[in-house]
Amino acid sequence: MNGNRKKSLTSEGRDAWILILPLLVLMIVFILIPVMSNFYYSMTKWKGIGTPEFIGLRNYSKLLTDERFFSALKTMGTLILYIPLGVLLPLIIAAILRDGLKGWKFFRSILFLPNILGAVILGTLFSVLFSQVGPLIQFLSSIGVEDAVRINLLGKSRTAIQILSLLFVVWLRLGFGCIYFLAAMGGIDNSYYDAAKIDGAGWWQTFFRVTVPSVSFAIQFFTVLAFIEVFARMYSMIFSLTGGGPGYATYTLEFGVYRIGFIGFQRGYASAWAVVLFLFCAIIALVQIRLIRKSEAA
Amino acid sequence: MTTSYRRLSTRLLIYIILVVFALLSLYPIFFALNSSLKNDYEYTNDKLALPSSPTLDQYESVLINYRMLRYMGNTILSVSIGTLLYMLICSFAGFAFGQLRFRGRLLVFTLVLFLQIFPQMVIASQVYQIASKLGLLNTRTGIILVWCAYFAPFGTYIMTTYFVGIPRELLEAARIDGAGLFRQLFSVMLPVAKPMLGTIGIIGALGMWNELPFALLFLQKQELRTLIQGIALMQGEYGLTVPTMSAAVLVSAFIPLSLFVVFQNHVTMGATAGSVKG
């Protein structure tokens, strides 16, 4: 009996490994090995061809004197400052839609639409919409704004970062956030709302005392996802919206790796950027894994 | 009287706010559609007005002269094969993690969760080296494999959370009937998981359709380009006018948008899959 059970367990183990083998091979070859080898290449001088020359930690000390590196950190800091707004806004809209407004499914779909278009198309379209010779400037001039051309939203460092943040962290995530929070709110027991009503709580009170605590896991998870987007999913949007400019104003670590490694052919130095990016991402990944474990245990 | 008036005005305010957000979501795509039907001269004259005599010339020039028809064929081919392979990989692994007990399960699954976060740019340089050693550069096989490697960890995570929720009795009953591993999978488990399979299929297909960094890296020959890659590169190469670029954008977005309209529920399910609990 016991032996039989053991046998079925070992055959189950063999089956399991057969099934995860394709995933495992692809992951090891195309993600794990590349991620790890960054650590080696970050200590070399290497153009992408030929033999890498070992130079110790020189790439890292170069980082500390590189204007682009600090510009990237600054951009990412600004983006992170927008995350609270990017979380709160869809949360409020979802709470409104949850009240059973007519046509809420339609709104939900419309708000999600930009996600279907993807970052490259959105970046390209917005670079036109905000350009010096674009429709926004024409509109502003037509309603009598003087010198509208001098506004130049994407051409000035300060406004370019703000536009990028608003688009990527707030606007683009709105549709996803609404769907996500609506699904989480679907699980709230209606009796909480009834109780709040009996207590005479207003809409905002109900929102902060009932809705927010009930979906606190979803809020935490959505916030982690926002960090992932900022650190690890921004390349395409920057490529097509600002190209990292003006100057280095909208560089992120991700975009820096691309410019330095693939346009500047300093692959060794770019690997040092990638290692820094790796560390940030690893921290976020660990937070996410802990959150998932916590939800499984609950 | 006053309370009902107040309620009505808050309602109205809410609708106005929602309509503003809806317009903000819709305007970019409307702008592209509107501009794509104008000729260059008309666009330069007035960027906001509707086209006075709509023309499809931009589409013709984009599809033929700028080779978008070719890029579309490339994209459809790579994305559909890639998505199928991705669905197989994710459902295999998701089934193993979600239903089977084996040594090292937790460790490998944690690795999957850990690796799904890294951006393309952390791995790009070395992926390029590996792919060139394996002879995968400038091949469809190469881009398909690297897309699968990059997107499968997340899909696997979603499939796993789904399979965890399926009672194990189903599997045990199939075993008692003498079903081997692949019969358990294809005739018992996958039919049960069909809705979620559709959902990850959409997530994967959209991800691949709109993917840029790996496409730029792998597909350097012009005849292999994807649509998104075409859009990203065309502006620099030809200095496209806005109407032409708009037509290119719509050509590229046409299939994803149609899929969205048809499979809305799968898409909305996909947005929440694997991450909403409690």
The other form holds:
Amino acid sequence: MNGNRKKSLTSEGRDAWILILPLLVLMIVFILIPVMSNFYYSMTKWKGIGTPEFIGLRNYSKLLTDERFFSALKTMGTLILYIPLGVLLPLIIAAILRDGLKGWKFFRSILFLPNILGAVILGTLFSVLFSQVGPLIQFLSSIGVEDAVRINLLGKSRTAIQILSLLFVVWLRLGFGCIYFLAAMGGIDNSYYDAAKIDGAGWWQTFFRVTVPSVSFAIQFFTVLAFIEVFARMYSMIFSLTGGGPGYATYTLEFGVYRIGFIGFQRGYASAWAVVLFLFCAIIALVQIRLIRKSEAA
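Moving from the form predicted together with its partner chain, what structure would you give for the form predicted on its own?
Here we give the lone chain, stripped of any partners or molecules.
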């Protein structure tokens, strides 16, 4: 009897390994090996072709004197400051739509439109809209605004980063956030809202004391996702909207990896940038895991 049971367990273990083996091979080939290779290349001088020259930590010391690197960190810090607005705004709109706003399906479709168009199309559209010969400047000139051409919103560091932040961190994610939070709110028991009404709670009190605590896990996940997108998914918007400029005002680590590695052909130095980006993303992932475990324990 015990022998048959052991044989059955052994068979189940073998079948399990057979099922997960293809996934393990794919992870090793397309994730583990590239990551380890990148760590090695970050300590070399390499143009992408030929034999890499090992130089130790020289690329990392170069980061500490590179204006582009610190500009990228500053840009990402500014983008992170917009994340609370990028989370709170769709959460509030979703709560309004949940209450039965007339024509809410139409509003949901309009809000989701940026996600359908995508970052490249939106970046190109707004680069034309805000250009010195674009529709916005033409309109301001037509209504008598003097020196409208000098406005040049994307040509100034301060305004360029604000436009990028509002478009990518807030507006582009608004539709998905509303749909996501609406789905999360669908699991809230209506008795909580009925109890809040009986207690005389207003809309904002109900929102912060009932809705927000009930979807706290969804908020945590959406916030972590926002951080990951800021660190590792902004290339297409930056490339099509500002090209990293003016100067290095809208540079990010991700964009720097592309410019240095594929335009400047400094693959070893670009790998050092990628390692820093990897460490940031790893920290975000660890925070997410800790939040999930904390919520499960509660």
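Source: prediction; values computed, not measured. Residue numbers count along the first chain shown, from 1. Rigid core here is just the name for the largest C-alpha set that superposes within 1.5 Å across the two forms.
Put the two forms on the same core and the Cα of S131 is off by less than 2 Å between the two forms. Core-superposed comparison between the two forms: the C-alpha position of A16 differs by no less than 2 Å. Once the cores line up, the CA of A183 ends up less than 2 angstroms apart between the two forms. Look at L26: with the core superposed, its C-alpha moves 3.7 Å between the two forms.
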